[in-house]
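This document opens with one chain alone, in structure tokens, the form predicted alone.
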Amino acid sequence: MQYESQNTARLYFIGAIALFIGQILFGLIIGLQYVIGDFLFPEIPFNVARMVHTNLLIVWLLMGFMGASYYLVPEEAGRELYSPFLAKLMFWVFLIAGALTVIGYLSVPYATLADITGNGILPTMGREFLEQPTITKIGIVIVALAFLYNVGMTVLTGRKTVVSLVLLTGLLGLALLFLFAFYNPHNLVHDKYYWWWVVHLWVEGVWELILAAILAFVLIKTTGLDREVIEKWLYVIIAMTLITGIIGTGHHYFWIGVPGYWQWWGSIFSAMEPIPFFIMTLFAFNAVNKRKREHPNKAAVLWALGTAVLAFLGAGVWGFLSTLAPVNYYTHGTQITASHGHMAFYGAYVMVVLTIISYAVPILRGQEAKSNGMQVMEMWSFWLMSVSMVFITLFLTGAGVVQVYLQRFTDTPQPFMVVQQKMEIFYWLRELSGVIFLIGAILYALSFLPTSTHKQQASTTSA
């Protein structure tokens, strides 16, 4: 059954895809700045472009999670969204706040931005990934509280399912952990210790619950499997996620001045973090292999399977490559870290948002799936983005190996910039792969353009 308030998700999906393409464009800019140092300088310095690239990633993924929630929660709860008006209002607040923040990054020096946005009153700025002005962070909290109230009231006053409760748990954790973005102690060790409570416990903790819930919802709908089967897998995944992810925070504590026991705890538990991702891969393929129906939206099923595989490779395998303390001693902060980050974010979170958009948008238009031609275009986008991301990861890994050996492991370490020049071929190959990735993202967006079939169905529905 479809609910009218599910259409609220459409706004969030459109906003997410637009910001996604913006994020890729800024990624290409900083990729070129690695090899052409004065590209777009001084208009867009490297530090500003990188800040916009990473901040857009966070904002569009959050927007995607919100859209996914507004789509699946009414269906899971068996009732309309508690307040569609509040959902639409918060979308515009979030979008405008994000746009003004990016304009601020690009138009004034960061120190000036801090002065004019109240950072002197409540200092929160200047930390990687949490560069947002204090006023923007307050706006994010307001949006998050309104969002949680809306989703929470829908769940609590409707039917309660494992999928919606796991999703709500992840969303609550996301909101609570973001509050540590406001804690900015003078002691650098304390700062880094609690900074990871946002950065790590988001992406290797509560976000994984959101990922699992969205993926489970799509697989239930596309395979026709009994909920009980999906829910058993979900219980195992979230248990392993929380056990390994929370204590696995220790793999960020190796070299920041905390007690040495974190090297053991961080190594052991973070080495177990690939387990929930491997279980998720088994879960997705088991669900599709045992499906009770052939869903016409083959593109959404492809995205769902791709999410499981590339999340395991990026977050699991590439995460494990440098997670043990004796290895991390040489690899931390190198391009090996960047290779893990790119594939992990793409596999685990970018792809699951693209999965739910692929599944939901045709239904919001009154179809089970797009036309065959548009689905073919979308599947081309899947392969272009996924294969190019694999190559981006491989090229960054190659660059990281060169960097680790010449700069850290050898008995005669070479200067940083000398090593960077020897890695240049990998950066050019990464840039080429990024262009192909952008083409894939544009094809994905174009595959949702209304066709004559959509228009005809819309007119029929209105009639």
Given for the second form:
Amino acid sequence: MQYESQNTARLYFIGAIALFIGQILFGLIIGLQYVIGDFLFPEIPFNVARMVHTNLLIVWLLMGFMGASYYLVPEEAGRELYSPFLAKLMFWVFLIAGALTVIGYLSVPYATLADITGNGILPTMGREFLEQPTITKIGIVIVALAFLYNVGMTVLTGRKTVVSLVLLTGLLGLALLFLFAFYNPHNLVHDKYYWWWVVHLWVEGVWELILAAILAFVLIKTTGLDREVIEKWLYVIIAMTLITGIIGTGHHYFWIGVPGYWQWWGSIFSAMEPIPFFIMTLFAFNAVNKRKREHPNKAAVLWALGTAVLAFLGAGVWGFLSTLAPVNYYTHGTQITASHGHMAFYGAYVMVVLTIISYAVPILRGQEAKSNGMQVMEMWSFWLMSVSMVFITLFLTGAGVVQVYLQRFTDTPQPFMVVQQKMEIFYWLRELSGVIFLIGAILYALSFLPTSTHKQQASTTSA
Amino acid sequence: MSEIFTKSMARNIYYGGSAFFILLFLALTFDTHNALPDRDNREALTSQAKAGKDLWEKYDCIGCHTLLGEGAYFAPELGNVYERFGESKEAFIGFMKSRPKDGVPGRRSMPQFNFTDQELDALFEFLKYADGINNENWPPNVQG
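Same protein, different state: after the form predicted alone, show the form predicted in complex with the partner chain.
Okay, now the whole complex, with that chain kicking things off.
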């Protein structure tokens, strides 16, 4: 590690992985509720377990992005972090706010939580992914501002590289677009129109800038390639992301009450959204094939390549499957959507955070890479999680095909709940894959536990 | 990539492309807003329907159901439930009141929320309003 303040990233990475495991546990609960409908009812109803599952995902990915920034920005800027204290403080604020919110979800009925937290004053709750009480949302804004200030000051007073500027642009967009979470009109069409400015423009817009910047950083470090080359690729990827992704928002506007022309804009532009992901795959493999050094952290390189491949498959290919309006007419809001959501989030964002953790944590401990044994364990976790996520996606796709046909496409459409029963086998197989995924995630965490050599090193450095 | 295509060209495409498509998106947004009064059924957005939307959010209905296809996929689509229930307020209220408090063994069941009659009216008005939005004839059939 070059700069002492990079160490703040460690807290964020530990927090992220702990919440990741929690997210998977709640995923298993809702997966089981799909087949055993009264599981944990009425103590933990489906909607509550689901909001814990999705909100933990959002929070731990944000923690991962923040950790990544605190690690890579000092190195890129060539100076210590502007304020390591603020970074540490904000971690605890974020963690405690997140924990209190989850405790709130689980301990009182959601409607009571809305009352306690004064949702009536500025109603923002009860919308998908934005279920957090308004005060939590305000907390998120404060944490984001403090974070941006800290990272921004570090970048602006230090060396400005393309990687850090792209990362900063992505983070700034993330914070600004979140402000639409506070806009909640009664007009449902307006509500939905701008809700997507948070959701779509995050995951199919500015988050991709963050993803590309982190991936570029890890590839520069592990391949020893010339920055100029990597930066050119980075510009091409993010250019294509925004050129396709901004108007691509239209693929969410097919059936929410806006004019029909959005079917054309949305279909054409979102059909091109796989392009930046494809370029990212070419970029990652090209960089590794032309590498100028052999980095001892083989696991990190595996994660980087895996991110590129599964982001392309999950976000690109599976997104394309249901993005054309005539197809989406039948697949919208079915398990097909869920299948795409799972592999896209895993491939793009989960994996890039696991990549930077894989790369950075050994260095924060004063080694270039973990021992071979621990790397083998980590690679096992890579394959267990990635293969089981591919299966989760395939099983949900199978479920979705049955659903689309029986409920939407056939001449004699059947009611929702009747069709759900006919999809049970796929839900069971999905749940089984989920258990394997959990094992993979636990192995990942275990592969980073400090070994006795670390403890020795730590005691010698402190002495 | 060859040297003909330089880093500064890539950067210019990024800046120029992003700026152009942000402006195009804002223009389309402006046009959409102008078209909405004829499509979004705003005349049905009464104070009762607004109260219904507040309840819809307060009870996190979207955490199990979809509305115009968005939400969770655990329970039926409600954007057209007004039509599915034969446009009948009695049927809707009867269904809501009949949800068992402790659920149904082994099966999914909506919780009993103990809504007042006034609240049930509001929810009904909200769902009726949502059903009247011109959304290009989605879903394909009454099953949602």
